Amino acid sequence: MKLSPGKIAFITGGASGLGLGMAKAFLERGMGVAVADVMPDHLEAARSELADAGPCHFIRLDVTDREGFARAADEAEEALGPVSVLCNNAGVGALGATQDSDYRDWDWVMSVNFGGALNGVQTFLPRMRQRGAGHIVNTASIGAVLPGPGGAAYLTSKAAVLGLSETLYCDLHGQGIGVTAILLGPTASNIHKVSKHRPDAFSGTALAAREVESGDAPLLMAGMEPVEAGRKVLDAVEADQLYLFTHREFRHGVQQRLDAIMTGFGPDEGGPPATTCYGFPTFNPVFGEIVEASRKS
């Protein structure tokens, strides 16, 4: 999708971190931006920072609130016009091993990170289909394809976001609606502050207590500047790119993980690389198209 001046983006978690970086990148292109965020202080700071950057509209939104999401979509489109790019970026992080996690930790993280993305899709996809055009950007994580210890709920939620993105890409292929999954590496973020807004229903866990003890200490002391990552997102949208890895440093690690997955088949004994059995193909041609397009570029 060509991101020409006048097109509108709707960004959840848009008042800080990558969300704000994407807002700045889209505004640099002359687009309008609806910045949606659950944290009022971040919204006010973003309002001040983007005051002269271009057409913006600011909305308080809890992405787990489906009715609120629909109202926010109506408000954004009334204020700015039809949304062409949806960025499902809002996220929370409850870091801890599986054995240290409580149902409440899982429910909170999954409801925001995966449920929020799903609610965004369910809200905006019918509008995009009616117009026959649009692009959906879902913020996953490098951890979705290169998981490690200590982030069970967070990494699982991001793997779910990646799966949602891949399925959407396949379902919408050829219909004028693109999908990009951001496999985000270390990027300056305020995700460590969102724990202040953990609802009471999900509080009282060991991980929640750890979040309170850590206070405002950032998870990352350094990382990519959000606006740099935002510009990468802009380029990926224009290229109709499904996978966007923001940090090349993880290339070897991701390849190792993919190689490890393939060991599950046992030795390669040859045979047809692609066939149809069990009533459906054993391959997906969409992924072949992505590989072929990459070779030609």
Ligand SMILES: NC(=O)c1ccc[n+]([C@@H]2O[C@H](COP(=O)([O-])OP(=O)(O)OC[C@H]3O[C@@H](n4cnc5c(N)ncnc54)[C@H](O)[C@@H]3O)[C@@H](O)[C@H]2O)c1
Second form
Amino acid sequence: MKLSPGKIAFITGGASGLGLGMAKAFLERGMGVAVADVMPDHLEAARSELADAGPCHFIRLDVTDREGFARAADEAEEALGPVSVLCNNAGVGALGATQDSDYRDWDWVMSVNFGGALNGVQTFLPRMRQRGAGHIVNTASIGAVLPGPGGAAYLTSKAAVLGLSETLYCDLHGQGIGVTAILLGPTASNIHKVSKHRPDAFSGTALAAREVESGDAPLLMAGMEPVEAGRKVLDAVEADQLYLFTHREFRHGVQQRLDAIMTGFGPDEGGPPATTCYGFPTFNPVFGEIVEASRKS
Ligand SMILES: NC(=O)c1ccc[n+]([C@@H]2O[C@H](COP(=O)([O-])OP(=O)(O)OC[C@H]3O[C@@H](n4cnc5c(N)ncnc54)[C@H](O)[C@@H]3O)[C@@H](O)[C@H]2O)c1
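Next, give the form predicted in complex with this ligand, keeping in mind that what was shown is the form predicted alone.
Let us now look at the entire complex, which starts with that chain.
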């Protein structure tokens, strides 16, 4: 989708880190931006930072609140106009191994990272379909395709966000609505201060205690500048790109993981590819099209 001046983006978790970086990149282009975030102090800081940057509207929204999401969508469209680009970006990063995580860690992380993205899709997709145009950007993580130890709930939630993006891309193919999944690498943000957002219902866990202890450690401050990542997102939306990797450094690792998955088939015995198996198609032409288009570009 061409992101011409005047188009409107709605960004969850838009008041900090990557969300704020995407807001800046869209505003540089002359677009209007609805910045939705659960943290009032983040919203206030973003309001001052973006004061002269262009048309912005700031909304307090917890992405797990479905009715609140619908109200926020109405408010944004009333203030700025129809939303063309939805960025499901809000995320929390409770990190810990499966054996150290309890239901409260899983429920919090899945409800914000995956549930929030799903709520965004459910809220905005009907509006986009009615207009026959739009683009949905979902912030996953490089960890969605290159998982490692110690990120059980977080990496699972991001793999789910990638799955949602891919199925959505297939379902909307050819209908004028694009989808981009951001496989984000290390980016300077406030995600290490995550304990501030943990609602009481999900508190009191061993991981939560660890988050409080490491609360202000500037773990990711040496990462990519959020606005640089935001400009990459803008380019990916314009190129109608399904997968956006922000950090090339992970290329080899991702390739190795894909190769590792293929070992599950056993040795390649050759022969022509079948086209159905028990009535199911054995390939999806959408992926062939993506590969073909990237060879031509
Ligand atoms: N920073 C990184 O290195 C990195 C890497 C991979 C993926 N990510 C993902 O990028 C996205 C943005 O994170 P960031 O690193 O910029 O962190 P950040 O903490 O700086 O920004 C996230 C924003 O989301 C908001 N938020 C949290 N819970 C919310 C909720 N329930 N409803 C609405 N807003 C909520 C926070 O208030 C915050 O302003 C997240 O999805 C994160 O998982 C970040």
